[in-house]
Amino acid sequence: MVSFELLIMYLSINRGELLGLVGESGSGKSSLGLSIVRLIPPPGRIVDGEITFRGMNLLKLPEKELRNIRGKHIGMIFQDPLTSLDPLRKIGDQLVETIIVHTRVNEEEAKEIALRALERVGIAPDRFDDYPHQLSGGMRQRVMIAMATMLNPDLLIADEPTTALDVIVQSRIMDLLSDLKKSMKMAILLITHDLALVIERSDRVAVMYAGELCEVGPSEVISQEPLHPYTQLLLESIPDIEKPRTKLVYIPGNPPDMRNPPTGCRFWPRCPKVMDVCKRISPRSLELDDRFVRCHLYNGGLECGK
C-alpha cells in the first residue's frame, strides 16, 4: 500500500484498487503524482509531509535507493508519450534498457520480457524496432503502459493517459488499465480532469482544487451524493446525452493564482454556498462514514487545520 499526506488530508491507495484523482487544470494533480516519486521539477520542492510506500518513507530515502524503486516498484505513465519517449532510439531498446537497469538479466532475456510486455498491451512484435514517431498516439501510449508495467510494479501512476486520444482509443486504454489492475493486483492512481471517466472506471475518487484535496470517497457514493460544493458543480457540468437538450452548466470564475491563493477555503470565491467563515478559516478534514471532506458546511467552521 502507498499512502501520503498532502495539504491537510490523508490519502491511501490499496493493492488492486484504482483511485481517480480529478480536478480542473492547474489544481495540482500532476504535482501530487510527481511528488510520490520525487520528480517535482525545480524550483518546485517538497516542503514537508510523509509518503509511505511498502513501509518506507520515500521522502527520507537517498536518491540511489529511490532510483531502484522508480520503474521497478512504482511505474509512471507521463502525460505526453511522444515527449516521454526518446525520439532517437527504438522503442524496443528503451524497454530493454529499463529492464537491464532494474533486473539481473542479460540482453536476450530482457528482450523477451519487453516483447511479452508489448504483446500484453496489444503491440505486435514487428514494431519492436520502430521509433516513436512511427507509432500512432494510441500505440505510443500503449508503449508507455508496457514500459511502466513490465516489471510488475506495486503502484502505477497514470497521468492523463487518455489525453488527446479519440474516444475509441480512450476506452481501449482504460480497458487495458482495468485488466492490468485485476491480473497483476496493481494499485493505480489515475490522474485526469475527466470526472465522468473517473466515476465510471475508478473504485474511489479524490477531488482536488487549488492544491487541496477537498473530498475523497467511493466513486458510486460520490456520484450519487457529493458533499463538497466543488464536487457538486463538477458533476452538474457533465453533459447528459439521455436528458432533453438543456443549457450546459459551468463553474463561474477561474481557479485562483497559486502564488497568492485566497485565505480560508480556497474555493470560496466561486462557491454558491459560501459563508463568512469560509473567507477567514481553512476548513478541517472530516471523516464521514467511508469518505473525507473539507468544508465548513459539515464542521460549522469551528476548527481549522488537520
Contents of the next structure:
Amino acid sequence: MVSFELLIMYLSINRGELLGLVGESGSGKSSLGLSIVRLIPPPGRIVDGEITFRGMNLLKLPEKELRNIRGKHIGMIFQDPLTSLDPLRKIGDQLVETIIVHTRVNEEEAKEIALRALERVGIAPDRFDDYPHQLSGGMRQRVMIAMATMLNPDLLIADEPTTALDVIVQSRIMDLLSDLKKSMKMAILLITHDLALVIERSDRVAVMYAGELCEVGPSEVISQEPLHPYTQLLLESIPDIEKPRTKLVYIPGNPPDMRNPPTGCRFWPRCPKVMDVCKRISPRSLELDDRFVRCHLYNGGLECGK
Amino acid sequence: MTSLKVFVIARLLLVIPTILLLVSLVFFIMRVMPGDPVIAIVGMKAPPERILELRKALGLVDESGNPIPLPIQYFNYLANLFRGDFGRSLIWGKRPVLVEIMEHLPATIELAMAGFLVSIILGVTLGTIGGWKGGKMSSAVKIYSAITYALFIPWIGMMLQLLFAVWLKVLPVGGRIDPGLEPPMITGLYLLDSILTGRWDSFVSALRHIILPSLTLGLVISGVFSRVARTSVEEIMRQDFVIAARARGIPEHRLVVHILRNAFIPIMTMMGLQLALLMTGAILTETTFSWPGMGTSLFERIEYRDYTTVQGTVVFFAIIISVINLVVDILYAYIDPRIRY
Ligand SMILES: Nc1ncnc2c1ncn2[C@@H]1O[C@H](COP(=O)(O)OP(=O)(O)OP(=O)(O)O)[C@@H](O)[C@H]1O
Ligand code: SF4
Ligand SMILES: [Mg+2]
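Okay, that was the form predicted alone. Show me the form predicted together with the partner chain next.
In what comes next, the whole complex appears, and the chain from above leads the way.
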C-alpha cells in the first residue's frame, strides 16, 4: 500500500502490518520516515524516487494536497514526546486543532473526538487541559499516539517511539501499537535501533545500513536465517538473557560518512565476508521468496549493480 | 492558591529590595562624586549664608548648621522617599521635584510608547519574515539589525528632520504640538486626550509632531527586536514540535501563530531588557526634537546643577524601570506556564 525506493531497494508496507526498520544511529532511518511525508529538513532533499500511497506518488503531489494527507492519512510519532508537543498549548487544544484542520466538525465535536482518542490510549479526560510538561513521559507519548491515530490514518510512522521511555512503559506503548494495528488495520512503520524489539513485535523487518536497505523479510525468517552479513552481526550482538555469561559482541569499525560513502557495497570496510567485487560494485537487490537481500554473496558475486 | 498567584506575590515582594538597591546606589553615587556640590552650584565666592542654605536644602547639615552623619542622611533620604518626597528644587524657588517630574512625565511616556510601538512593529515584523523565509531574507534582516542598532539617535534624528521638515516640509522640525492646540488635560498624553475630548485639530497636530521622534527612537530600538525575533523564529522552526505540527498537516498560517507565540517569550524578555535603552533613547530623542519631556528637563537641570531635581528624576527613572520589569516578569509567567514552577 505504501512503498518507497531507497537507493536500489524497494520497500512496502501493507494494511494491518507492522514493519520494523532497524539500523545503527545515523543510518538514515528518521530521514527515510520524514521523506515519506516530504519533511526532510533543509538543506536535505529528496533527489529521486517514488513514494506511492493510495495510488498517488507523494513526491509529485502539490504541497496543499500533501498537507491534507499528513496527520489525516499518515500519522507520525517522534522519539521525544516532550519536544514534539508545543510547550505553550494545552494538549487538548493541540488535538482539537489537528481535528479541525482535517475535518468539517466544529469545536465541540472535535473535543469529543479528542477525548475519545485520549480514552483509547488510557489518558483520563481531566488531562485535556494539561500542558505537556505536566504529564509523564509515557503519558506524553500516549498523547502523541492518540494525536497521530485519532483520525484513523492508513499509515502510522513511529520513529523510535519508546527510546526515551523505561522498559515497562515501553512494552505498554508497544502493546498499544499492536492493538491499533489489529483493531484499525493500520500499517505501522516502526523505526528503531533495537533489533530485539523489532524481532519480537513486528511482522516484517527491514535492515538499513548507511542510507541503504540491506535486507527485508518476515521477522521469524530473518531472525532464524539472516542472509546479509550485517544482519547476521546485528543478531549476534543482541545480548542473550538465557546465557548471561557470553561476552558482548559488537561490530568492529564505524559507520561510513554519508556525505562520502565507500564505493561498491557500503558495508565492505566492516564486512567479515568481503570479496573483491564488493569494493567496486554496488550489489543488486535479490528477491528470494518473500524476502529481499542486497549482497554479492547471493548474486554469484559477479553481476553488476543498478 | 494557584501557583501563578504565588509567583506574582513573590515577585512583588522582590521588587522592594530591587528598588531599595537602586535608590541607595543613586544616593551613594551622588555623595562620592568629586567636588563639593554646593561650591559647584554657587561658585567659590558665594556668601556663607547662601552656602549654608544650600547645605540645608541638600540635607547635609541640620537647622543649626551641624553636619549630619552619612547614615542619618541616608535614613532621612529613604524616609522622605517613602513618603513620596523627592526633594525640592535648588534653583526654581524650592519647587517640589515630584511636581517637576509629573509635569514632564506624560510627554516622555507618550514618546516612549510611540517609539516602542514603532520598534515592535518594525522589529517583530521584519524579524519574523527573516526567520520564516530564511536564506537571503534572513541575511537582509541581519544587516538591517546591525545597521539600525548602530545608529546614533541625534544623527538619525537630524537626518529625518532634514529630509521631512527642511526639504519636503511635510512635518514639523520639533516640539510636541502647535502652540494653542494643547488638548484639555486628562491623562497628559496629547494623542489620547485629544481623542477623548474630540479635538481633532489637536490630534492631527500632535500626531504630526510625534512621527519623526517616534520613528527615530523606534528605528534604533527595532534593530534589537528584529534580531531577537529572527533568531527565535529560526530556532523555533527547527524544533521538533514544529516538525511534528507539520507532520500533522497544520497549515502555515496556523504554524506562524504558534511559532510567534513561542518566540514571544524571548522577544518580550528583550523588550523588558530594552526599557533602559528606551529611556536613555527617549532622552536623546527629546533633546534632538525639543520634546518637552523628562529628558529635556533633566538636561536643563544638569546644566543648572540643580542636584536635588537631578537626583529625584534619576531615582524616579529607576523606580519606573523596576516597575516595568516587574510587569514584564508577571506577563512572562502568565504566558509561559513552565515559569511558575
Ligand atoms: N539517503 C541519504 N543520503 C544522504 N544522507 C543521508 C541519507 N539518509 C540520511 N542521511 C544523513 O544522515 C544523517 C542521519 O540520518 P538520520 O537522522 O535519519 O539517522 P537515524 O538512523 O534516524 O539515526 P538515529 O538512530 O540517531 O536517530 C542525517 O543528518 C542525514 O543528513
Ligand atoms: S556485498 Fe560484500 S561487502 Fe557487502 S555485505 Fe555482501 S559480502 Fe559484505
Ligand atoms: Mg532517528
